[in-house]
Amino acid sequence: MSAHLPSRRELLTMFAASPLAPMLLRAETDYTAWYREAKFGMFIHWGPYSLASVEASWPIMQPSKEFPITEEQYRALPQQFNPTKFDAAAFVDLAKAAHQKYMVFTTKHHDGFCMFDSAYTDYKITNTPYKKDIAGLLAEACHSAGMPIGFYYSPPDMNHPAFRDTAKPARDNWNGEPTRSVWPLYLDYMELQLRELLTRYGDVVLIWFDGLHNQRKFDGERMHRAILACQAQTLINNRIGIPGDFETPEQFLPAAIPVKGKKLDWENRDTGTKPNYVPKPEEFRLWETCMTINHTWAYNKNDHEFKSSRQLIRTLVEVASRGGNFLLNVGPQPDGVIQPEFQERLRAIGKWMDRNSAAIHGSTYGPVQGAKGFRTTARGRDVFVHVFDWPGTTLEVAADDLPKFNSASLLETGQPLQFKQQDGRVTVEVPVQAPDPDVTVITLRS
């Protein structure tokens, strides 16, 4: 008689208090899928700094003219924070008119002031005049409508006297002390925050950790264990000194498309790759660029210069043609209201999405990179030729492994093209005019 071989999930259940239960529960689905599909998300970076109209930590650790404020009157901000207008369900409404598909909230900045009720420290939202759970409102109206939720949660931390010594500026020691006997103790705070972050608010899809310079010291390995084991579905990312499940350039996007194996240069934007280079599925490096709509991530009065729509919807374009997300980030005002402009370009690029999404949505890095005048998106063996600069009368797409197409048209209304396929090129015919003054999307269906 043979021996029966239990399958994985006869092996979780026997190995259910093991560390090793969160990895074969993740080998049982494919848990990047929603990740992968979603394609695009809202991120929010706030707190109290948004009363001062200060970037978020850093003008404690690194002080500058650009926004003059103290440590002491930073470290005051949260007696005076009361966001009496925040409406979690709002929020939610407008990453839904986007067509944004989650959002990532930031519970705990540099500073180490929580926008979640931790039982871990008194520098939290729920000892400011507002009292209330900022975290756990925006987590039950997501959940809610059905819209994921992800946290961050930044490793290092002003305000913990094991993470440095805090008789001394930030400026002086704003990278942590490892060396110190405390440190242990941190890690152990880290992990317990970490904890309550996903044991008290539902279903949490992804934490987003900013761990800054030398990430090696907050233990990636112990904080991952914790993770999975408290929710074994949570995607991590790469900022806590091991690879995590995602990329994450910032401010900027890569030059190619990210391939597994291949560090990405920050600094060149470089991938390792040339950028018409088309990696095989299983080379592909799961990635997300984060963005601001002006030039900072907290709510700044101040900033004016936000990006335009245009080109917003062009960024979106371009991060999905090379197979990635776009994480788009507002700072609400300190009354928690999102201030008018952040709106106005959410809700364009939403309308755009209206007729577009289908481009967008589910789908991957296209067979053309590297193309001037236009992007390529697939789903499957269909094409989606996004057009940015208008050819005239005829776009021509060329590649040596392009499928065999059936049919052109316009995405947005549907309109047949005529166009011809012969020896690795696509001529289609199109209107005189762009029909999208921002991105028109033609669809080539196999």
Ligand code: FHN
Given for the second form:
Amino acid sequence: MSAHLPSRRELLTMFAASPLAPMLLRAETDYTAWYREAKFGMFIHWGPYSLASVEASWPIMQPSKEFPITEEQYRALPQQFNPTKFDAAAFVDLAKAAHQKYMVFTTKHHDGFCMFDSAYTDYKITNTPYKKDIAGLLAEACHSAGMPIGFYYSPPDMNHPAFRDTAKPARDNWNGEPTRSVWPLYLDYMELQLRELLTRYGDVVLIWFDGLHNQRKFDGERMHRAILACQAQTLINNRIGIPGDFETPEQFLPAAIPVKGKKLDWENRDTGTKPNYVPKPEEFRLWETCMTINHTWAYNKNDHEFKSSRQLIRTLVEVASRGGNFLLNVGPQPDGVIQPEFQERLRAIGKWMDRNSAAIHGSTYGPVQGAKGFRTTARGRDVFVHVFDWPGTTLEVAADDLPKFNSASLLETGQPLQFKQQDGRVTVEVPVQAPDPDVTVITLRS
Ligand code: FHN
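With the form predicted on its own already on screen, would you show the form predicted together with this ligand?
Full complex below, order starting with the chain above.
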């Protein structure tokens, strides 16, 4: 009988404690492949703050007239939190309907309240009238439906006495007090909670830190080691003071395609490359824009400024055309239901994706950047031209070193289109009317 040769993963799990294990496993497998394929995810900002229709955490960190609630009132919200209509499977079904291929859930926002049953604090979901571990219910539903799930985790923690002197109002010391002698205890707490999240909820595809300012104080290297010792394939973003696996522009798109080694400047959205630069594959830096559908990450019944489904579809295309992922946020209501305006838009995106997802999922940035009226994505032998401004009967696509195309067609129907290609310019005969009211996709196949 042949001896059982342990698999690579079994070997690494055996030596998981050794610092080499994660690097070994990651070195060999392209652990980012699923993420590059997914392109579109659902962000979920949810906690007792949804009861008050205020933004998550900020009303106690930077009190404002927009969210008039005292720290005492905010901290009392968990006592009334009981989302009896929460149905984790319904969240997953909605994400699938939108063609979102991963979900990222706020396990702990800056307020320090844990939406998971942590053994290291009483300020948690299982100590509310709801009693159940919402992160666990969502993880279970995701695993049953084959939906990758990631966890948002805030290093800033207004509730933990080793993060800040909690005798003071959070507005006075919300950035934390790392020089206090107790600070190491907070880092221990963070590591313990990260290990809970990565050992009790099945596969966690990514950890989405949200470190705010002076992130080096959170010892990112230590937290990375802890995460990878538990799950070596887990991706980690760039918000705990080290670059991590992907960049996270928030509520905006980088002006060009991000590249490794160049800092993304949030002020002017500059990627440090020349405009419309098309990087070599090995230069490309993974990135993800996260965005709200209105203006608030949390549920806010007073925020009616919803982006239209056309705006959201076009943002998804814009992001994909520069090689990025789009993490679109929902803030569930206090009863556990995702509000109709969000559902409507996600389903509208899903309808467009029903016809065009081949040009988004598994794609990367296209060869034509900065064109007026259209965007491009690429996948294998196909270049997809996403037309925003319909050109009448002729579409011109020009760029240096375009491949020689053998066919042109409408993606959603497969209808062949006449085209000519000469000196780096492709001229396609298109119908007089745009076939799709939001974005029409034309496939050029080489
Ligand atoms: O303060 C948070 C905010 O509530 C939200 O979680 C976003 C999502 O990326 N991050 C921080 C603001 O940059």
